[in-house]
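In structure tokens, one chain follows: the form predicted alone.
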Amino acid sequence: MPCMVVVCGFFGDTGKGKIISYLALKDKASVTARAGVGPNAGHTVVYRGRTYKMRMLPSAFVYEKCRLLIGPGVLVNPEVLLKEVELTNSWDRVGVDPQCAIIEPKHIEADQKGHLASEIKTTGTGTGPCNAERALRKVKLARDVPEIKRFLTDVPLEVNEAIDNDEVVIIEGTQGTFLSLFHGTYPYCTSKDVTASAACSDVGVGPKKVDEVLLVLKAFTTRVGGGPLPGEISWEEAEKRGWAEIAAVTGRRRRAAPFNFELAKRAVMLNSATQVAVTKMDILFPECKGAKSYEELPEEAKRFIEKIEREISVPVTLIGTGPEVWEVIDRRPHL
């Protein structure tokens, strides 16, 4: 399976960072290309006793032989990028496409006031105003910024050459299907499409080059900011259930609700998902913590997974049983 696209099937916060870091290590990915919006997405990776909260670099940084690319459709904040390169000591592995648009202080300032801040409750990271300026063809591009000149590379060319050479390539999506500008809960959404098709476009890969689309779903649903969340429970109830979470980028409380089968089905359709990962099973069923095989799961947890597979008609191939990279049950047939 040389090329896999990994996207979220709900409203973000489903654990894509954990799943992508696992896949990179397990499958020895040659290249991981970051798609999506920009530094408004937080991906958490727990590896070798350390917790990393990434906003720009692909979560595959944990595999030291993986090339880490940022596609031309992604917005780049140079300050965030350089901090993460330093944090992960990945200076020789990072590539940024010259066509990436650059987030400037004026974009962040605009994002933290007015309609976007008060009504939409965005992350305030400047992505919406930057994408608006890009649409007006006035934005600064990565090729114009000296601080990141050393990383500039033709990302579509690198990704396509790796796929043509049968190397393992991961395209890392961000946000979630129902935060898409086109398919989400408009106007409570992000500033572009974030489905699998858009992720491919962001890094310059055509649809015939994709082998698998992995949809990441959490055992319950959460979202940050404004907009509808069907079945939403109170923060107090979320705390009782162990579903109370704080967002990695904004530090805001995540609103919570039970697993939504209807949204999961629609996400499968919108993304052409071929397989599904279900994360945070250890939160819903604490007896699952650290399980490495399906047989170790309690019957109630197995019934939950089987119901998901029946409802969405797609196999659940990966099950997250804890925050650490290797706390995964891998049910992929080739293993």
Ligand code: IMP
Second form
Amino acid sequence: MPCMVVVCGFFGDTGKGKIISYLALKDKASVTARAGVGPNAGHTVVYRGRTYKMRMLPSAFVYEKCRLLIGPGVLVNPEVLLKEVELTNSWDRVGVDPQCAIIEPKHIEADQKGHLASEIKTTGTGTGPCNAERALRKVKLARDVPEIKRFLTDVPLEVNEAIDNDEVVIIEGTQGTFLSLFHGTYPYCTSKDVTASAACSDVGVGPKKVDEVLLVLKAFTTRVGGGPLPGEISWEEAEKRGWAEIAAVTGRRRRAAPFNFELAKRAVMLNSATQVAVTKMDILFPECKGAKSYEELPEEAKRFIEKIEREISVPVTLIGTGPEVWEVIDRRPHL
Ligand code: IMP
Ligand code: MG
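Output the structure of the form predicted together with inosinic acid (IMP); the preceding block shows the form predicted alone.
What follows is the whole complex; the chain from before opens it.
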């Protein structure tokens, strides 16, 4: 399976970081390319007793032989990028496309006031104002920033060559389908499309070169910021159920609701998903914690997975049973 795109089917924060870090290690990915908006994302990776919250680098950094690329569609904050390169000591394997647009302090300032802060409740990381300036063709690009010069590389060329050589390539989407500027809950959404097609475009891969689209869904739904969340429960109730989460980038409380079959079904359509990962099963069914095989799951959990498969007509190939990279049930047929 040379090229897989990984995207979220809800409102982000479904566990893409965990799933991608697992896939990179398990499948020995030689290249991962980060797609999506920019450092508004927070992908959590728990590996060898450490928790990483990645905002710029691909979550595949845990597999030391993997090239870590950032596609031209992605907005780069050089300060955040350099911190993550240092944290993961990945100086010799990071590549940034010269056409990535650069987030400057003025973008962050604009994102933290006015309707973006009070109404949309953005992450305040400058991504919306930076994309707006990019659309006006006035934004600064990565090729003009000396601090990141050493990382510059033709990302679409690297990714396409890896695919053509039959190497394992992962395209890492960010945010979630219903935060898409086109397909999400406008105006409560992010500043560009974030479905699988957009993720491919972000890194310069055409639609015929993708083999698998993995849609990541969480066993319950959460969203941060403004906008509708069908079936939303109170924070107190979320705490009771163990669904109370704090956002990785902003530290805000995540609003919570039960798993949404309607949204899942639509996300399958919008992303042409070929397989699905369901994460945080151990939160919904504590007996699942740490399970590595489907047989270990309690009947109730199996029925939930079977219901998802019935409703969305796509196989659930990966099941998350804990935050750590290896806490996963892998039901992919080739294994
Ligand atoms: P922005 O992307 O910072 O402009 O924020 C727009 C909306 O998308 C807000 O509701 C944010 O909370 C939400 N959002 C942006 N990025 C993420 C993410 O990575 N996970 C979850 N929500 C996000
Ligand atoms: Mg997140």
